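Only one chain is given next, in structure tokens, and it is the form predicted on its own.
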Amino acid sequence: MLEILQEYGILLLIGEYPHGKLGGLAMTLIISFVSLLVTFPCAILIALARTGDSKPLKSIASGFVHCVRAIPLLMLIFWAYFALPVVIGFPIDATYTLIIAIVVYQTAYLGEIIAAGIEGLPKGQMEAAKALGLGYIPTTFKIVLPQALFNVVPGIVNQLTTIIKESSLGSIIAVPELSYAMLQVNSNEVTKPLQIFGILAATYFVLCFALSQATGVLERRISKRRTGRVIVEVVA
């Protein structure tokens, strides 16, 4: 594994950059990220559909969150990267392709994270806003999706972790992830395929089991922000 590493790590780490694309880890964290990042207010817009009063709205989350969980991520890069290209007349970098595809895919889990959020907050806090006079913009967005974001703080965080592993399935479609990286590897070192596939299955599982722990860090520091209030609240 050490001579793999050795002679493979640069292109592993960031694929052929400067000389060529960047790729490899790098590229996988930053698939990742923008990934969710584009993902984070698209899911916020389902979870305000499905939780409002709009039937409509309501109807056509619902209708999209329900079609997308039913098919799987890989159907969704196949369509993405075949039938995008024919729909807008130019072709589509594969990587963008990824993302969309991801971003597609994690907006109707990560909306119905948002979602569950929103409805697990006091009713009363809501009647409140609509009491002092608040109108439905302010009281979403000053009271509603604040407490609800923070709270589902731990599930972004591990959809983060899902994106990651997902991001893998890239390498069907040559986009120059970590994934992708190893599979040129091992077409080079033909006769070590356990070994460069162990050293790919270790940097997942390090990259995710980080990501878990920090998840499991602030699910107890929300549990404890909580209990504090609880505990004030009865103080009081």
Given for the second form:
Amino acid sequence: MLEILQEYGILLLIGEYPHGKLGGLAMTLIISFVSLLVTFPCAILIALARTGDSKPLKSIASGFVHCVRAIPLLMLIFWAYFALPVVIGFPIDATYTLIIAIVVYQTAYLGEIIAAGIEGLPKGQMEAAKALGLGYIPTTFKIVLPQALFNVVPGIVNQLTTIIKESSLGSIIAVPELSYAMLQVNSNEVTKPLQIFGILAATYFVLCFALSQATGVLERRISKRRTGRVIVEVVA
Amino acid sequence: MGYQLDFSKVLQGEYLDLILQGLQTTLILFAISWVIGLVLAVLLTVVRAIEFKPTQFLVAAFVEYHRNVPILIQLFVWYFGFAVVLPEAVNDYLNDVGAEIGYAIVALALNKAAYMSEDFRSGLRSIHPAQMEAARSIGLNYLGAMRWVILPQAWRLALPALLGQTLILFKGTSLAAGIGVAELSYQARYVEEQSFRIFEAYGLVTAIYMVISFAIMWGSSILSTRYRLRVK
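Counterpart to the form predicted on its own, namely the form predicted in complex with the partner chain:
And the full complex, kicking off with our chain again.
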């Protein structure tokens, strides 16, 4: 196992960079963070449409969420990789198509998490904002979203874990991320698949386990802070 | 874009046959791994409930491995890694009878067992400990309390999550394509490559996935409503 790490460690961390494309673990992390960053605003829009008053927007958003949840991510990746270039008329890099597929897929899931956060707020918050004469935009951005997003931070971090795991599907369309790098190593060193995939599994495990532990800590902190605040309010 | 939609090619003959075979493989993968996963999940939950640190740790490690490693990598570990451990004769035999689908079932079932056992556990945990005490104090023994008081509530609490896992498993069968199992996604890709009918091949297969997923979602919502725990 150590020889593999010694020989291919750099390839696994950053791919062929600086002599070729960036890849490996660095690419997995970049893909995951970029996907989460792009998903975030889209998910907020879906959540606002799902929880808002407009009937047509509500049905469009829930139609989108249900349809996306009904399809395997792999099919979305196939659509983005093989069909999208035909529609728009020029080829796109595999990495971008993977990010596009993950963003579409995760928008549906993260949107539901944020919507749950919004619905979880006490009704009095919105009523108080309305009573103060605040319109929809200030109520949403100053009262609703800051609290709702704060409450669902653990859910968002958890989705990052999911995205990191989902990015491994990039290896199927030859995106130079961690799993793809390992598949390359495996075709070089044909006799050690157990060690090679053991290292791969261990790398994902360390990454995702750390994140899921962090989610637990965040959850406890946030619920403590929430209940703490209620007590302060009652005392005051 | 100069592309004419024409479903006639993928809706008949060889290509349709391939897609239907893929559908069959997908359904087999789904059904078998669901059953094995559920049975194993119950076993894991029971083992974890026993107050013995080493086994509890092992079950926890099993669950954490399956939750924190991508399922595609779990498939790779079984398909590429496990084969090396086996004697050559066994491997030859397995390859003859179709090793991919076997490994896919093992990987999917173990993965689902880990997730489903967590759902059972959280169902059990949400029953207040006082219920057990109350059941014992009216004269039921431990098993009786489990059978008549705790489990009837716990499985209802776990049901929505289990049904959610069912949908995830159905979609997860698509990853078996990554190790060469000729299921629905694999056939979609193959038919697209052979026929150059990108939109028709993916459109048809996506539609099949959606129909079955919607059926699962619909069934889930009926079952969850029907067996919801009602507090009077």
